[in-house]
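Take a look at this single chain, the form predicted alone, given in structure tokens.
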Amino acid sequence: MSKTIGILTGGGDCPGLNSVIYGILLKAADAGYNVIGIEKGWKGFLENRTRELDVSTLDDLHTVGGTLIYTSRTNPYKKSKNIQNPIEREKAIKNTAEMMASQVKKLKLDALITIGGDDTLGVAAAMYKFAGANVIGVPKTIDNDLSSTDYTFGFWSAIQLASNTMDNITTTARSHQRIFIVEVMGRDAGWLTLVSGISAGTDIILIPEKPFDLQNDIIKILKDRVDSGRKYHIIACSEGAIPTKESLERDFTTISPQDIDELPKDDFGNPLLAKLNMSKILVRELNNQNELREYFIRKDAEYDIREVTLGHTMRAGTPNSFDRILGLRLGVQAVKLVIENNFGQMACLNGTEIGSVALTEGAQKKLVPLTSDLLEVADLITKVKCGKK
């Protein structure tokens, strides 16, 4: 009797999702497993949202974005999340762990293989751990924030829109004049908005792991640049970028400390920062600085600020071709693991090679470490640009 593998892909779509399934698709189809698709991640998982995919009927599939079984944000954990006691919150979430490894069995599945971050990783994870469920984890996010490997499929793909959408800012900066801050995704992490800011040669860069202050990084900078006599001005800014606590309550007019504590949070208890939009509040904060407009003046540059959101747009379109050909190795590799019933591990890129790791390791957050050397080349960049030797 032929096996069957189900597939579920969960949290925000990227270029590369049905790259990984059609990998999927062609290993199964080689070994001789069914493939069950599994609608809109982990809702569609607990609704019996299900349907067969036949890999005869989907020629090229890498080669298009998005994911053809939907995609949400639904956390299964949520309630048991909002327990206080630890010890009581891991034994609901233990419960929840075992109900969802049931379910694998209610849908007749002999392996689940989960497509996504850190968060739907992460119920897998716990599948694995407290009830022993054959699950499998591919690495996917834009964000490239996942530990264990080396990129995560869809961020070169983000790095390229994003590189491409500050590239042609810069033509319409240069004929007015203009100061263009420019939201790049990145709660956490600050991996898309440093590499695209430096891919595009912006002025300023601006990631959560390294609050920054608006005095010193931003205004300082802007008057030196002025002075070598630039006339208009890239902020490349992660929507997770928050400044200083002492530059908070310094510099700030239009936010406090408060409104950041209050912002909504998503199922999994993330702050939704994109919904700060700290674009928009630098905008407004750099038009209350009449100081630094009147040293604009001086120097006879314009002093037009105007914000851009990439957003969705960064997640859109086809996948690149480094991340059609990772995501293809990536679920050939689930579907190996399957095979070997080595269940419990994440698919996973280490240098040129696919390799795997635990699930519980895999899904852990990967920052932008302070000592990288992407950061020194950030910093060049800027000191150069304001004139500095």
Second form
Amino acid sequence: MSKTIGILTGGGDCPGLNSVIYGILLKAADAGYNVIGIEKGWKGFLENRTRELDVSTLDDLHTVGGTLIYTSRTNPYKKSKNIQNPIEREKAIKNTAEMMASQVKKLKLDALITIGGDDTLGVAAAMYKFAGANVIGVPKTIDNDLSSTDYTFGFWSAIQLASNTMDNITTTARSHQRIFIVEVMGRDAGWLTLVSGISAGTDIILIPEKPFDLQNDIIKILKDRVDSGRKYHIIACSEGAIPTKESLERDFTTISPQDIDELPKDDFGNPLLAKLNMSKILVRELNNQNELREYFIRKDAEYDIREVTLGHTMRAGTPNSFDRILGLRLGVQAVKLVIENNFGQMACLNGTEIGSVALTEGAQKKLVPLTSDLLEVADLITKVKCGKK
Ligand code: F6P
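Write the structure block of the form predicted together with 6-O-phosphono-beta-D-fructofuranose (F6P) for the protein whose form predicted alone appears above.
Next comes the full complex, this chain leading.
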């Protein structure tokens, strides 16, 4: 009897999800496996929402954005998160992992491929660790914040969208001589902002890994830029960018440390950083900087500050070619791991090669290291663009 693979997609949607699904379907059909799509991620998994997927009816699925099988942010271990005692917490996680592993059997699956970010993969990793479930992971997220893979699919599509918008906003900024603050997704990781900001040549880049000082990192740069005759300015700002404690206390009048500490959280305990809307806060704070306003006016420059929050437009639309190819390759690799009975693994990209790594390792986060050469490139751009012409 032919074997059955279940697949699910969890967390935020992401360009390239369908490419992975198509890669899985292509390889599974060739190897004689059936594929069942589990709808809405872990939610549908727990609610037995399944449907058969037939590759012959899904031509060119890899070119289509979003996910055919829907997604959700559902954390089956949510209750364990609030247990303070570590031994009790681990016991609760183990119990849930065993329940989840038995659900794999109940759904009559020989293997389960989970496609998601650190949250979704973390759920699968615990199912393998505590209950030996036949799970495989595929790393997904526009945020690119997963260790053990050089890129997650979706990242470069999102970069292109953000970079294009920043390029385009320049004409408005130039025409009106405005300051534009463009807020970029990415939660607590700055990869999206850093790379799209460099790509578009934004004048200032603010990322979560490097808390900023309003005086030194924004006001001083803006003054230097008007001194050198530059009359419009683009700031790329991560949704997770925050001021240093010192700057927050000294320079900010419209938010307090409490506002940051008390942000609501999602099912996985991630603070909902977008709710802070740092670009809007910066507009308000800069509008309160009367000395800076007068400085601009003395230099015959407009002081008009606007913000654009890219939000979900960054995950929208079709995957670019890089993400289509990466998605297909990761999907094929995931099925190969199933065929080899090599469970508890995550497909990954090492340089230009597709490989695999233990899920427990692959589900870990990867933030921008402060030693990254990308930060040096960004700093050089900022420095040169506020110096003499
Ligand atoms: O993790 C991907 C991501 O797009 C983050 O950059 C962002 O903070 C979050 O998802 C938004 O999630 P949701 O679509 O659930 O609001």
